[in-house]
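Have a look below at one chain only, the form predicted on its own, in structure tokens format.
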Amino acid sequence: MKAKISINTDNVISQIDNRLYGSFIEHLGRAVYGGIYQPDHETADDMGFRRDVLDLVKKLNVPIVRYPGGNFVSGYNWEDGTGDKALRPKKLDLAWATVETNQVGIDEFQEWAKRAGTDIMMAVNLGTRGADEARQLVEYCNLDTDTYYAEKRRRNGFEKPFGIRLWCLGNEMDGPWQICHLTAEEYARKACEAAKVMKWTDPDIELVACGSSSKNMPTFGEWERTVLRECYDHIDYLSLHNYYGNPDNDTPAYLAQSMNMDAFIKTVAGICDEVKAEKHSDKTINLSFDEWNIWFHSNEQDKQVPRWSYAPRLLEDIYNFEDALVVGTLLITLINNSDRVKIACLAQLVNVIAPIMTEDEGCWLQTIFYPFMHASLFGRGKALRPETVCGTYDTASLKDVPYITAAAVENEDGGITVFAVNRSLDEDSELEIGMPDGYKLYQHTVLDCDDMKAVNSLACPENIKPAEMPVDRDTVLGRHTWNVLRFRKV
């Protein structure tokens, strides 16, 4: 199989916001209890954070993280995660049905993501709460006035304001799942009042509002009219959430999955642009894609869970390699559609459905661990659209899917890295690359195996990891691998 990529660098879809490559922590299962937060491991700070996580995620060098839910935050009241440790109450999480210590909360969460080296994106409770509690956080996390709820902050030990940027507003309003799940015109209404009183306490923040839980809900194309209608001119970027899996074990319509991210992402934006044009408006309203992985393989022990546990295996996916090629494709998606997607959550970052595992023992990496830091690591600058050509496959849903998919960037040194992934389950593709003049191919990075359902483990961490190839011979992508090609100006 033979295949052509065509970069030219006049050819730009965007600059990347680095917040392309955020992450998310939520108080479910063990991400929080047991995974950022272990107070009695061996290597525990001073504040209880496990350095070996934090030292991983580093590695990841993720940008911000969205905290502290998901559906969790629709049942959470705030200040139960401030002050005295020893004065913060037990309660109940509904919406994972365990129990919650408090004993992380915003005090702690905004030490750890400086230890990190990221930003927060902070969720506000619009399920059980609403407008008068989201301003009061706000105020508390951002602001330097003699008033109650910074003065409150000061009295905990944070003299200075934490500078939160980037808020949610609740999460996933529209599945009934959700506690105290509103209809859109309900959520749209509560939204908005929320928006305007959190912009007067600190005009400088940036919103993001919930559009639907998956391109699959019924309400799906309405709700984001109805959302936008009525918050518009209040709000920065509207929400997607997509989850992906492999239930029917049909890797060529899973490896294809990517085409249907595409697809969400660009009506989302029509739709964006369709109530733009409504309102005869000059802002663009950008999206926030904050929830996205792979999320199937831990629905069954799931169910096994006993109710009101604390910090349970709750949601871990044990991730195999064509998980890996994936996420892969799914971050080339995001990269391609940087001109609109400028926020971007994998979720989650440590224990559930996550690229970082940990155990009492040590922690170890899943294989979507490799994708996720190359694409943080090298693909930051200027998204280029590349033309590629090659051979395309049919799957039950969707037909004339690519056997390459690629995305490339400019980087601030002046490099371009390539990303691609070969679908193919059969052959390899050997790959011309059309760069402009002055470009030299100087690190090509594989992830490979021949086993698509091999995964790591604490016991075989490095079972799959990424691999150097040969750079002075003609460039073939293998069959069925994620592929990191990086050239320098000579």
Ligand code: AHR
Second form
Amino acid sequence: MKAKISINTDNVISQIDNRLYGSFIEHLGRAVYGGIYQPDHETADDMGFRRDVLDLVKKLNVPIVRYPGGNFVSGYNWEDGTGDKALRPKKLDLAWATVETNQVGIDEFQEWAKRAGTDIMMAVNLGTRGADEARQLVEYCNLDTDTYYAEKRRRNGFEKPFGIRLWCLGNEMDGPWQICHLTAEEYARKACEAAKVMKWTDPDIELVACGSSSKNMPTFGEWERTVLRECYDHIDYLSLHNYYGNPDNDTPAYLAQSMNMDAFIKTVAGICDEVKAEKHSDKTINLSFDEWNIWFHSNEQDKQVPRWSYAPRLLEDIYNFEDALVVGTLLITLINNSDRVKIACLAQLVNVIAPIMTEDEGCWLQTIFYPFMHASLFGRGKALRPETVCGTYDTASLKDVPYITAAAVENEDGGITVFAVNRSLDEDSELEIGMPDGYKLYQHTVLDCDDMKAVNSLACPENIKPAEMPVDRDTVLGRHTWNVLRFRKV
Ligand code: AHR
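Could I have the structure of this protein in the form predicted in complex with alpha-L-arabinofuranose, to go alongside the form predicted on its own above?
Every component of the complex follows; first up is the chain already shown.
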């Protein structure tokens, strides 16, 4: 099979917002307790954070981490996670039917984020709570005044404000599973009033309103319209969430699912612009795809977890090689839509549907770690629109799926990085790359494995890992591979 990718540095999609490579830590399962925080672990630092986990998070160069949920946030009282740890209440978490000890809260997490070299995307509870507690949290985190919540932070040992710029107005409020789920009209009013008082407290913050929890929600479309019509002037971004999976073991269809992500993004951007036109507004609402990943492997085992456990193994999907390819295609889709998607969060970061896994004996990397790391490290700069010519295939629900999907980024150092997945299960692709004059391929990194279902584990952590290909011969995108092609100007 032959394919051609043409790159033109004048054909710019957008400057990529670095926050496209964000992630997510929720109080869920072993993400926090036994994940980022384990005070009795041999690698624990002075605050109980695992240094081995911090080192791996730093390798991903994650610019922003969403916190503390997720479904968890809709029943969370943020004050429970502040102040003297000995006095913090143990509470039922109704979202995941577990016990929350509150030994980690914003006091600790903002310190973890500093140590990990990342910013926080903070979510407020618009389920059991509302505007008042949200504005109090903004004051606690961001204000330098001599008022109650800012003073409370100082009393808790933090003289300087945390300076959290990006905030989510609740989580998945369109979902009946959400604690205190709301109709679109109810959420729109609640979010609008919360947004106003949060921005009145700190005008420098940016706000993300909840969009739909997936493209398949029955309210998808109307939900977005209703929320935008009410909140337009008070918000900056609208969220999208979507998880993908291969429960029917149809790999060609699974590898094509990034086309659904692409359609989802374009539809939501269209709705934002429709409401912009209705309002005769000059303001553009951009998108925050603040939960995306693969989530299906752990669904059955999660049903066995006893209620009110402490930090149980929940949502611990073990990712195989084909999952890594799908994550690669989803990253390519996000880059190719970076004119509208400014923020995206791989959900999640540690243990819970995560690239990084922990055990007492050590950490190990899942297959999906690698495409995410490559995109985060080499996908910064200007997204260019590649013209790809290749064969196509059909699935039960999608026609003309290109075998090759690619994204191109002009990096800040003047080089160009091309990310490409060959979706064919049996044919390599000889690749002709039409580059602007003066660029030379100097690195071709590949993730490849004969067995689509192969996984990494604590015992075999390097079963699947990237390899370097020779660059002094014709470029081939092997069948079912993730490829990172790096060019420099000569
Ligand atoms: O990421 C896991 C869960 O998925 C989140 O808590 C929720 O927002 C979504 O349904």
